[in-house]
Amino acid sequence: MITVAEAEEIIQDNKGDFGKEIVLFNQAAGRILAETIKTDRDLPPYNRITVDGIAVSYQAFASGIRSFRIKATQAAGDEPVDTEAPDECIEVMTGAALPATLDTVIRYEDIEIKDGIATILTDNITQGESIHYKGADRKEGDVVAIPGQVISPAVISLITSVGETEVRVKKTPRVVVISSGDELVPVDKTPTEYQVRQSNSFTVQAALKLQGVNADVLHVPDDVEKITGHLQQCLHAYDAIILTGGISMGKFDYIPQVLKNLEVEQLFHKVQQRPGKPFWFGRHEGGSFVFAFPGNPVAVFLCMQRYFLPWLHTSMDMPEKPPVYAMLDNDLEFKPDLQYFLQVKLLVNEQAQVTAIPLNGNGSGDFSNLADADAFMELPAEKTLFKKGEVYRVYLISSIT
């Protein structure tokens, strides 16, 4: 049994390559950049008015003048009108470009309309107000974004204002998540006193579409032929397998020698902690790795937020998220030689501290208080008194949901 700091370097050790594909930028949301994207111009590309108004001359409003008699209208993407004399002024709208000759912005609040004559109403004119000077912002040629990011909606405003029509992105791994068991019987159907509904593929499949990832769900019953045909078919058409149950010392829980029969690499069996202490990880020479967790919902839940989801964004060269830690709410015991994951409801005091609530539960069959919990508080396992007010990192499930 290795620790959880042992599991935790095997996994990044062994990260995925699944390659890059181009797309087209209204189908990239979602996805992660695998291109660098830089400016083709500056931006904004021109003296951007900011404000509806008039244009004029500061130095004209410094002399003392205060009504302009309003040369054009112009509006946003107008080519600019100059004027040719400091009384002059252009009535502009937000969005559109500078005139040359003109420098500063005076919005209508502050100004009257008659007659084609503007006039000033206010002495609390700034030189260059109301004005989004050409390449306040980026110059032509700079980054605006790198591999690694996560394409979001302002992403997607980046590329398109640079011109990009087709974005490279990273290929999201192939993933099947398979649940075994005869004791599971499909959502749609009524169990019997003794079985229960398959629910942890479908957490799963859920958790990984928020990842971007479409994931096939399939189930195996607890006959070593099936489960032998199933997993062969699977490791040459997925880049990722995800097994739930099946992996403890029971007599049925055939998968760890199956998957040894298949010539898959064990390259760990049993983790220090709880739940998921039957944890199992390895490696198929086709390219193929194995994440077998145990059947216990909670241990499922905890597995994917502790070691999967970090070994996917690795996989897929997004940069590591900063650790997050809260403060331990009440006094707690727990013997075990074991790493603790808690299950926590997560409060910010007035003192702009993140506190972490304890959520009495039943175990790692009990997963009733997933809906409940923000977070997995970690404890370290060579501690058994864990006291309020001490700092241990968490795991936040909203990463997750």
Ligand SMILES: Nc1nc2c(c(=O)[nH]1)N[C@H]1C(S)=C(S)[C@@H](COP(=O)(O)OP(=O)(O)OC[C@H]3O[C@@H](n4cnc5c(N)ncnc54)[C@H](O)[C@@H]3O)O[C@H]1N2
The other form holds:
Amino acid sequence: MITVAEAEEIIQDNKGDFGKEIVLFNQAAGRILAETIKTDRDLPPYNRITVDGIAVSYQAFASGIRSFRIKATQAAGDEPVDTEAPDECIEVMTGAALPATLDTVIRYEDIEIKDGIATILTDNITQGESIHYKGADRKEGDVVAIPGQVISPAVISLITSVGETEVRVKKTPRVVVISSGDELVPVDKTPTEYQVRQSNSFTVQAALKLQGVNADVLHVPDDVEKITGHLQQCLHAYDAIILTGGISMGKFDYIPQVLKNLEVEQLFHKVQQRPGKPFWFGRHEGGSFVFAFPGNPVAVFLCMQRYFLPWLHTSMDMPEKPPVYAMLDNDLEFKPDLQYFLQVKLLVNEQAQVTAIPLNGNGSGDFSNLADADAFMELPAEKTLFKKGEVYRVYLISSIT
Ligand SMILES: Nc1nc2c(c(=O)[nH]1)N[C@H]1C(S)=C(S)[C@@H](COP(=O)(O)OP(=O)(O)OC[C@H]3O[C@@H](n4cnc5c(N)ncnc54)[C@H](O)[C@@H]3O)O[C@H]1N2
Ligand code: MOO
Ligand SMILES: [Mg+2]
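Output block for the form predicted together with the named molecule, input the form predicted alone:
After this comes the whole thing, all chains and molecules, with the earlier chain placed first.
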């Protein structure tokens, strides 16, 4: 059985490539950038006035002039108006360009205007104040966003301000989520006393939706022929297939055998972890990747967060996220020689430490705490006792915020 680190390495060595496409800028939010965005001119593009008031010559102010004749009023977007005499000023609005003859801007709050004369009421004026200088933020041609970056609202502001009407983005993979098992009934059907509703596939579909991936969902019964037929089709139609259930040692766990029959190369089966030990991963020569997750709901959830989403991000050339650590809040014992992924709630205490409160449950079939969990804490396989105050890595559960 391979370790978690080995499984992770094998998955990362098998990244997908789903291509690129061009989308309109107003359709690009949440997509992954596949080009470099550069400024088309300096930012700001001119000496930008940052308050509503008057623009004056500081030299004139320093020489003792306090009353200035208003030569013109200049709105944002107007061509700047130059002054001709030291005691002239221009009334200027926030966002307007600084006239070449002037160098200091004074707010309306600090002046009084009467009969076309603006009088400065304070001596507390600094040369160059209230001006956001041309090129202070970025120079023309500077890089402002790079491939692999999520197109967040902030990136949209960069894309639009440099006039990119279309952007090249990474294509999202075509993904199908296939649940298996005769005990599972559709969500809108009433199960018998010993059946349960299909929930895993929709959990996975929802996790993908938050990543901008619209996955299809399918259910297959525990029937070799039917599983084979569906999988055969899916191997040609999808970049990634996520299966849930049917991969352990049960009499009706047909999935690994069917995948083998369909010549999907097994890259590993079983990982030294809980939950999710029976996890199966492989790839088909047609290019499709198969992630077969154990049926227990917490195992599916963990495997999505710990393996599939990082694979998706790597495949989309997104930068690796820095690791996150938290401090265990309870003593804990875990004897099996498996890496244990503990569901935890994260809190930041008054010392700015991130503490992890374990959410004790009844194993990987108990998904009742999942909605309260913020992360899985990865407790090393070689240890048995974990003490309050010890620090371990946590894998955050992806969410909207
Ligand atoms: N003899 C052994 N038995 C088991 C082992 C083992 O090593 N030796 N491993 C256990 C572990 S760990 C897990 S996890 C499960 C994984 O089993 P399968 O992948 O074969 O999954 P199923 O048997 O199909 O189902 C397990 C469990 O999950 C429920 N399930 C499945 N799909 C869904 C779904 N779409 N929505 C909701 N619930 C689902 C299913 O009803 C079962 O209760 O095997 C252990 N056994
Ligand atoms: O891997 Mo299983 O999810 O431990 O029950
Ligand atoms: Mg089973």
